[in-house]
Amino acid sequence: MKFYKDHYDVIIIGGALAGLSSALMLADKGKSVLVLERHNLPGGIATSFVRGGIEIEAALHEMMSIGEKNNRLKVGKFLDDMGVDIEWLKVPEAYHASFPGVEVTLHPGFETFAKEIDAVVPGTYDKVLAVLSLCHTVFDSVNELSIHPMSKPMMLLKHEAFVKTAGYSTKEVLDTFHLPKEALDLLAPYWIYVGTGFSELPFTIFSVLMADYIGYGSYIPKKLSHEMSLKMAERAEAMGVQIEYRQHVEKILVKDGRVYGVRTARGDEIYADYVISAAYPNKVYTSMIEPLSEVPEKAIKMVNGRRLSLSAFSVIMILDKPAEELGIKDYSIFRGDSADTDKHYDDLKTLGPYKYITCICHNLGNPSVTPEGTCSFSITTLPRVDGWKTVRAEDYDRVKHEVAKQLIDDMSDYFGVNLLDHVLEIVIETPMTIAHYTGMWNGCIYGYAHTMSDHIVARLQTAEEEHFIDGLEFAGAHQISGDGMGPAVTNGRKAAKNVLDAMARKEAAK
């Protein structure tokens, strides 16, 4: 009996959230789909691991675009529609901001959020609410335009705020509201989740982030992020998708400008009309296309012209006391020596010391996540890949532990408790860890940086020009919607839609 079929409609390289989203959408339309995953489990960084008998979340801090059960946002609705049943827990707050002279916990809901900032910086309620309202308007436009593209005159008529702000940075737009610096600082913490300082971050991206997280709140799966990937994989298989693990794709086969299949590391040649790749275009266009002569020069120029965004460095600890006994009061803490996003972005290209970090106490969003009397606490910074690419193999262990110690000491000082005295289990994740286990290019979890010259609006306009090889699509953090687990689902759906549209055009041409 043959292991693979003679032919598939679509082969998907990578069984993380984007690839699984593509598989679900394609299977829902009756297409034959094969998913090839190099790891022994689905999910990519949406996974967990076990230490000391305790399952530990590997990556997810919070999930966007879920929404309440009776008012789902796009990711939550897609998963529901596909029959992927996940028990979501709403995160109790937006974040606790800790900057010099400022300690405040802010909660979701536009009016609530604005009132809480006004309590710290009196007289700012109306302006903060106006900022959030503008973000929400732009957010609604982005969601509509992603489904129903329209001409520029019609866009200006129906989506005036989106059009008028699309060409400006977050700093430029926020400056027009003339808010005090203290209030602007409290609007800044989420910048790290998109990985660009405010002077370069397009306001469109900031708007989507703030409207989603502040307007609707964020969520986590009760059984950790691996519940998402496992249930998506299980549902995809129930819909007829073939998923094969420990299958590393080495080559994407191309002839006369069109894909016709893939070759695995063990030598299997598998044929399909379309291929969706989770591997970064950097890797695909430089080493995976066979023959390489089929790679257009424009594809190489494209990947060379894009800047990689952020990776991750995390220290994840299981501590021997409940959070409250260690002085940990908030699920999410953003801590920095300032709220200067541009300065921190520059710092992230180094090996530290890192002055902007985010901390998560998982138990304060999911009380049963660790055994009674313990808690899970993670400290994360999101460095750029630049610095970590310079680390020599012989220095790696020393550098890793020096950075981890700096982060632990910082939060120990903050809580007034030596966290190392309470460690039951500790895991350190670096960009190298991510690159090794997931294959992400240079350990980059955030795809290509969103900048004023290269972001979602510009990418939507050039998307068709970047179809360099017929039948080849990409799905992952490196695609149009950018970074994060929510956008990964959206990017997977977009890749599947592109394939379905291409199939429809081909059928109509017969």
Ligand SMILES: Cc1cc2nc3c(=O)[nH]c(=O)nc-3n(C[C@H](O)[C@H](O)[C@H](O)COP(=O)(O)OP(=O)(O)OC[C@H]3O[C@@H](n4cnc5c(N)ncnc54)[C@H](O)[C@@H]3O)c2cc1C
Given for the second form:
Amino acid sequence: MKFYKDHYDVIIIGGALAGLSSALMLADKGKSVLVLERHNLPGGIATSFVRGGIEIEAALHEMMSIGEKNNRLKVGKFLDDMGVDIEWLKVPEAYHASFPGVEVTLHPGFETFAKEIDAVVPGTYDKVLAVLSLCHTVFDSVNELSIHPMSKPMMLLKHEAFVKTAGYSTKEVLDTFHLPKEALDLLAPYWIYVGTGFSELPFTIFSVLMADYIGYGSYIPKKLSHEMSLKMAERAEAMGVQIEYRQHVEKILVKDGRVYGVRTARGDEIYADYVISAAYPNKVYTSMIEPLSEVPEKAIKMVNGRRLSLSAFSVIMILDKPAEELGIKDYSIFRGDSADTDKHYDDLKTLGPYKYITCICHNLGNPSVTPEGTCSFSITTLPRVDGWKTVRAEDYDRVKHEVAKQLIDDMSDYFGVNLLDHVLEIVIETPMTIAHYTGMWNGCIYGYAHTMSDHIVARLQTAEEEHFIDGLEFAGAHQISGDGMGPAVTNGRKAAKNVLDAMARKEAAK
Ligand SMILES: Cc1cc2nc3c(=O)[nH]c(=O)nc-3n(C[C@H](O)[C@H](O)[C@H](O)COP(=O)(O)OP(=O)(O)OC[C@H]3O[C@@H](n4cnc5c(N)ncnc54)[C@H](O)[C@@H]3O)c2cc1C
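Okay, that is the form predicted on its own; can I get the form predicted together with this ligand now?
Starting with the chain above, the whole complex follows.
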């Protein structure tokens, strides 16, 4: 029996959340699908590892777009509809914000959130609620327009707030509310999840972020993000998808402007009408298309014209005491020496010291995640790839340990406990770890930066023009919905939808 079929409808490069979402959707429509994953496990960054007999989450802090069981948002609903049965836990708070002079824990739910800010900065309830309500209106428009594109005049009529704010940055729109600085600071923490300072961050992106996380809360899978990856892979296989691990795709085969297959590092040539790639367009257009003469100049201009977004630096520790004994009270802490997002975004270009961090104590959202008497605590910052690209191999170990020490010292001061005295296990993830593990271009986990000159709305308008090779689609943080595990699912679905639409057009033209 041959290992591969003679031909597939679709080959998917990468068996992580985006690729598996494409696979599920295509298999659901009866297409023959092959997923080629270079690792021996599905999930990419949505994975875990074991140290000292303890399974440790590699990345996930919290996921957006899941929603309650009886009121799912788009990602939760898709997974339910596909029969991917995940035990979700709701994260108990939005976040604890820690800035000089401010220590406050805020909870999801628009009114609750506004009330809690009002308790710290009196007199701001109505304005904060108005900001959140505007975010919610824009969020609803984005959701509707991404499914039902409509003419510009109709958009103006039905989605006025979306249209009116689309051309403005988060800072510009927030300034119109004339909120005191202390209240604005408390609306800032999630900026790091989309990785652009407020002067450059399109308000559309901020709206989606705030409406989803604050309006509906965030979720984690009880058995870590790897539960999601494994269950998606298992379900895809049950639906007929062929998944092959340890198969690194080196080349995407193209003739006369159209894909016809791939070649793996093992030398297998496998044929298909469509290819969906998790590998970044930068990598695909500069080294994976065979022959490279099939890459149009415009594709190179497109990848060179976009700015890569953030990577991650994370210190993940298993500590020898329960959270409460170490003074850790919150699942999620965002901490900075200020809430100045533009300044922090600039600092992220460097190798530290990093003055804006996000911490998770997993046990406070998932009590049994580590053995009794211990807890899992991670400190993460999201540096831009520029700085880390300058680190020489001989300096890597030293730089990595210096940065980790700075972050641990900062949180030790904060809790008044030397966390290093309590470490049972410790793992340090750097942009290099991520680049090495997932093949992500420069270790960039966030795709291309959202900016006012490369705006999501413009990207939606030009998506069709960015199809440089027939039959080739992309699925990953580098696509329209951007970074994160929820958006990875949405990006995977969008790539599958593009393939299904193209197949339907081809069928109709026969
Ligand atoms: C420390 C950290 C914390 C994070 N926290 C959160 C969070 O709290 N919430 C959130 O939503 N997101 C978070 N993220 C981001 C999130 O993990 C990613 O955005 C998401 O998992 C990306 O999924 P993906 O499917 O697009 O890509 P990836 O997970 O990068 O997967 C790409 C896959 O393709 C495979 N591949 C690549 N090239 C090839 C090839 N040539 N041949 C075969 N296989 C190939 C790789 O092996 C990999 O499996 C975090 C990330 C990190 C690093």
